[in-house]
Every structure is written in structure tokens, then in C-alpha cells.
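The chain below stands alone and is given as C-alpha cells, in the form predicted alone.
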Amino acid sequence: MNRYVRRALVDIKLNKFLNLLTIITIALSILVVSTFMLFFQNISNMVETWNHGGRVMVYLDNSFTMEMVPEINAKLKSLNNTKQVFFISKDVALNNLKKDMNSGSIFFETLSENPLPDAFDVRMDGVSSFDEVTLFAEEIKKIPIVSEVEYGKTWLEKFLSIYGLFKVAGWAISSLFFLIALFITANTVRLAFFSRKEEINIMHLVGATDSFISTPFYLEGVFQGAIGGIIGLIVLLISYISLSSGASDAVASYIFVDIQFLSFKYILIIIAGSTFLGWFGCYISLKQLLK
């Protein structure tokens, strides 16, 4: 096996430009595919979080008084799927808003009164679908003192409505890059094969088997695929860290889901897929060349 590995490394060294081009192409393909996988993973996590629990903001009308807090709190806790209930007074809400906007804004100085409503923050548990969240919100709306219930229905429905479109586009673009990488990998092997054509003919004459001749090429393809996959994931990780340092917290606070990098399982699948891509490109070329 060491002999085959050395032969593969020699071929890579002799065809640096072609192998570098192949690795870069595979890395770009993996970057595109893994980016879509990262997107879909976090969307799935978001939907899963809503499926197993959510957060509902219950805003109260102007007739509300502090004496009503125990009664409303009891009604909210009596509903199915209620996990926790927190009361947020309008003064606390305004102070939180000032902190979020770094205070100091002239806008707050011009306010003659607090425009925010009193509210309850209701955490859910044991929800099996987003429809149950909607039904839960409808039950809360039946409480007379409630003026509005917010649970992200509008933006989530719009977001999920285009999720399918993104998924189709993701598969189409990923497939295109896969075919491009496969084509370049196959042609790299083909050119490397022809550069050693005379040597391979001599091997045939002295009785070398096809497997003996093709093994270094397969190893070369495996190396290209694995290295390209790792490089693509590293670029994605660097981009993720750079972009998510501030944006992740802001988005997570709105949708109540942490933006996470690809799981270890997906990383292994991507590297295995890129390795297979390199091997399959070799297989396509060698199947024709060694007829």
C-alpha cells in the first residue's frame, strides 16, 4: 500500500496545477453544498424548536391594572402546553427598550408617557406542531383583557413559504457544482493517465493487472476529494465565525433559536461525500481508459 501512496503523491507533485485546480473546484463545490446544509440545518432546528415549545407574547389593553396580574397569570397557567409565565410591566419593557437602543436617544426624552403595553411572556412546552401554537394563541385571545398575541406567526409563515423554494434551488445549485467538480476530477485523472501512457503500456506488457495500475490513481482522487472537502469546510467555518459573532445573537433573540454551525454528523457526511466525489471521478475516467 505504501508503494501506491508514494506513486499517487508523485503524480500529484508532477501535475501540481491540475491537482490544485481539482482541489479548488471540489472545495468550492463543498463550500456551496455545506452552506446550504448549514442554512437548512438551522431552519430545521428553528422549526423543531417551535414544534416542541415556543414563546408567546401576550399584550394587555389599557383597562389592565396591577390587581389583575394574579388572575391573568392563573388563566394563562391553566391552558394546555403552558410551561412558564412571566409578567412584564410597561415600565420594565420601556427600560429594556432603552437598554437595547443604548438609551441616550432624543426620542425617549420627547415621550410624555409610556406608549408600551403591559404584557405576559408565556413559554410553551409539549407542542407537536406549529398549528398547536396557533390554537394556543387563539385560546389566549379569548381572555377579555388581552389586546394582542404575538408569536412570530406572520414572519414565520412567510419564511416557511419560501423555504421549499430555497430547498429546490439549493439542490439544483449543489448538483451543478457536483457535476462540475466531477468533470474536472475525471479530466485531471485522464490527463495524468496519458502523461504516463508509455509507462502504463510497459506495465501491461510485463503482466501488470489493471488494479495494480489504477490503485495510485484512485488514491490520488481520494486525496483530492478529502483535501478539497476539508478546505471547503474550513472556509465555511471562518465565514460563519466572522458573520455570526454579532448577527447570531441579534437573530437568536428574535427567533429564539441559536444559530449553530454544522453538526459533527454533517461534517463527516460532507467529507465522506467529497472523498467519494474524488474517487468517483477517477472511476469514470479509468473505466473508459482501461478497457
Contents of the next structure:
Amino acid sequence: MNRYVRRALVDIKLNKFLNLLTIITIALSILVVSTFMLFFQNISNMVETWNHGGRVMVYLDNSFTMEMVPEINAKLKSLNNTKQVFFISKDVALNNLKKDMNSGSIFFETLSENPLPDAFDVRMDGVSSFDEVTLFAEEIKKIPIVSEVEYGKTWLEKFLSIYGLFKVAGWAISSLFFLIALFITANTVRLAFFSRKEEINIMHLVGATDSFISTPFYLEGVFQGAIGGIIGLIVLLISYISLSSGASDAVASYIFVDIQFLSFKYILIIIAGSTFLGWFGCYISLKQLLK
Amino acid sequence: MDSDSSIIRLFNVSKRYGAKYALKDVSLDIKKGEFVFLNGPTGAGKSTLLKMLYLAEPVSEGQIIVNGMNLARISRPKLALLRRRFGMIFQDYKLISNRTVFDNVALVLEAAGEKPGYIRKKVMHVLRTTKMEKKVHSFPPMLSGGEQQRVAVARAMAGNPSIILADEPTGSLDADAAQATMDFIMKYHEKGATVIIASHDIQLISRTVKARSILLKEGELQRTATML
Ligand SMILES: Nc1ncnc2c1ncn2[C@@H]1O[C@H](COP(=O)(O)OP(=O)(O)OP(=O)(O)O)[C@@H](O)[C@H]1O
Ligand SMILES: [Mg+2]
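Swap state to the form predicted in complex with the partner chain from the form predicted alone:
Now the full complex is given, and it begins with the chain already shown.
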């Protein structure tokens, strides 16, 4: 293995420019892809937080009496995705409302009767999609005493459909960049191969196998992929730090979520992906060239 | 014909470049351990015949059997293994210009998967024998033609070949160096290697003991005789 590494290093030294070009291309592609990943990771965090892991308000009709609380509570808890259930009586709700509005507002004094319904606040467990919340709400609606179920339907649904569109666009652009990087990597290998055609011919003539000849190319490809991936991530990290140090607080107060850098898992996935990219570029070219 | 001891056999081999024949209907049987001189004027087809043997190019017609293997049907990995048993000295040396003399010679052994310690020892040994040990760190373009040829000879011998295919191995050498190279090749021959040398150096041929001489002319076999 040692001699392959040595030969790969010699090859890299001899073809500095081509290697640099490949690494830059891979780094750029990784930058684009990881920017999208950063974006999506934070949006899903955001949706998760907004949704409070799925929060559903269950309003009850007029026939409700306090004695029914344990029964409804049990019913709600027996549902598949329920995590926690809180009962909010109409008096509590009114008090909360009064606190939220200017206290002592004349409006509340004139009320002869509490107009708010009694309600349950149901928190869901492990919500992965909005569809799941919808299904869960449908299930709750089937309970006779329930008059209405609210789960931030309209605006969240709209947001999620736009987000879905973004996701598709992100995938498309990421794939495009991946293909471009793959194409350029494969072509670099091809160029490097031809620039060493004489040498490779000689190796074949003195009995070198295809794998002996191609191993340094693969090492180079894997090395370029890994280095390109790391550089792309470092550039992303630097932009993240310089952008978030100024803007983060302002943005965070709007969306109630801190913008976070890619998780360790994603970082590993990205580096593995870019390493694979380098390897695959080699594979594509050498498969054709060594025949 | 005793085919058991044959190591190289050619059956009606022809090689065409365009419409022109470089080799025409050559049949030949070379026994294990034989020492063969291939001679003939420039353009006779000597290098072409050797190229057919190590399959640098395919034949146009006919068949070649080396070591019991039909070269027309040999797989890539098998061909690599076969070439490792060859010690080839190319007329144009075929040294890698951006690798040192040491690396050029070591390549054969690395390709054969030898250990670094053995490679170092063996490379230095063959370079000493060809009097090139002082140039181990030089690059081929910095060497004279004769020096390059000696590196090429050293590389061919490094893998302890059982078949030596030498194309004008002394073409760029003075009489003494030529004789030294011949002696080097003879040493392997005495240990049992089959040797085929293409050359038009009649002097060299007549000095070498018990060699079979094959004459090529315009791609055709003229005569084969054993000189004593
Ligand atoms: N790649 C090629 N393309 C076209 N013609 C070729 C090619 N290689 C060899 N020839 C022709 O084949 C003939 C035999 O060439 P070859 O190199 O075998 O001669 P040779 O006997 O080795 O000569 P020399 O003693 O000069 O080395 C020559 O006429 C040459 O021009
Ligand atoms: Mg020739």
C-alpha cells in the first residue's frame, strides 16, 4: 500500500494544476450542496419548533361538563401519537386572554358570560410530517364532544408546500452540481491518464496489472474528493460564522430558533459523499481507458 | 517436433501495416533454454517479430503460443503475468522520463509485488552489474544513449526473467560495454533462460557460443542455422 501512496503523491506533485482544479471544483460543488443542507436542516428544526413537535388544540362543545375531563383525557391519551394532554378550562382560557390583553380592559368587564370554549391542548410525539398531524386531528374530531380541532392548518400548510418546492429545487441543483463535479473529476483523471500514457504503456509492457496502474489514480481521486469536501465545508463554516455573528440574533427573534451549523452526522455524510465522488470519477474514466 | 520443450511457437504469423507486410508467414519453434539470434537488415521485421511475442500489438494472421498460452486468447491479467516472466530490452529503451533510474528498474519488481527490502537490494545489484550504480538518482533524459540502454538492460534482468527478448541490446554501446551486456545476458541463459536477441551486429553473434541464428528479410524467414 505504501508504494501506491508514494506513487500517488508523486503523481499529484507532477500534475499540480490539474489536481488543484479538481479539488476546487469538488469544493465548490460541496459548498453548494452543503449550503442547501444547512438551509434544510434549519428549516426542519424551525418547523419542528413551531409545531412544538405537533400541537393540536381540541375545543369542546357546550354539552361538556367537568365530570367528563378524565374520560376525554383518557381517550386522547389512548391515541397513537399522543405525548401529553393538558386540560384548559374556559375560565383559565379567559384569564390567560385577559393577561395577554391589557389587564382590566373594559371589554372583559362587560361580558356577562364567558364566550370561550373548554379545550384540551394535545402535544404529539415524534411528528415527522404535516400529514401525520392532519391524520391525528381527524382522529380526534371523531370524539363526539369535540366541536373543533385546530392545528395551525392553513399557514403551516402553505409554508410547508413552499418548503417542499424549495426542497425539490435544492435536490435538483445539488444533483446538477454533483454531476458537474463528477464530470470534471472524470475528465481530470482522463487528462492525467493521457499525460502519462507513455508511462502507463511502459508499465503494461513490463507486466504491471491494471489494478497496479489504477490504484494510484484511485488514491488521488479519493484524496481529491476528501480534500475538496473538507475545503467546501470550511468555506461554508466561515461564511456561517461571519453571517450568523451579526444577523443571528435578529433572525432568531423572528423565527424563534437559533440558526445552527450542520450536525456532525451531516458533516460526515458530506465528506463521505465527496470522497465517493472522487472515487467514482476515477472509476468512470478508468473503466473506459483500461481496456 | 518435440512440442513439450517448446516455449515459443509461431504458426504462419503475418503482420500487416496497412497493405504492407512487416512479417509474412513466419513459422518458428523455439525451445526452452535456447539462445536465438534474430538478424536481418533494417526494416526486415525483427522488432515487429518481438512485438508480436510480447503482444505489444496483435498479429494480422496466424497464431503464437508462448509457454502453452495462445496469445490471441490470453486474458489481461494472464498477459501481465506472462510479461513478468519476460525480460524485455526495447530498441527505444522505453524508460519513464520523469522517474529516476532507480524507480525505472524498481517498477518491474513493484509490479510483481516484491518487498521493498528485496527491491532495493535487487535494483542496486543489477545496476552495479551494468555499471550504472552511480546514476541511480538521475532521470533518463540526463543520460547518454548508451547509459539509457544499460538501464534498460538492468530493468530487463531485475525480474529474473525466464525469457529474455532483447531488441538491439548493444546498439548504443562500445565494444567493451556490448560484451559486458552480452556476458550479463549469458549468465541468465546459463541459469536456464530462453534468449532471443534481435541484432544486425554480426560480430556479436559470432562471438556468442552455440546460438541459433535466424535471418529475416523483408518480413520473411530466410534460414535458420545453429552456429557452434
Ligand atoms: N507502427 C508501424 N506502422 C507502420 N509500419 C511499421 C510500423 N512498425 C514497423 N513498420 C514497418 O514494418 C517494417 C519492419 O519494421 P521493424 O521495426 O520490425 O524492422 P527491424 O527489422 O526491427 O529494423 P531495424 O533493424 O531498423 O530495427 C518496416 O518496414 C517498418 O517501416
Ligand atoms: Mg528494430
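Superpose the two forms; the largest set of C-alphas matching within 1.5 Å is the rigid core. What you see is a predicted model; the values in this text were computed from it and never measured. Numbering follows the first chain given and starts at 1.
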Inset, instruction - Once the core is aligned, please say if the CA of Ile234 is shifted by at least 2 angstroms between the two forms. - result: no
Inset, instruction - Using a superposition on the rigid core, decide whether the Cα position of Lys167 changes by 2 angstroms or more between the two forms. - result: no
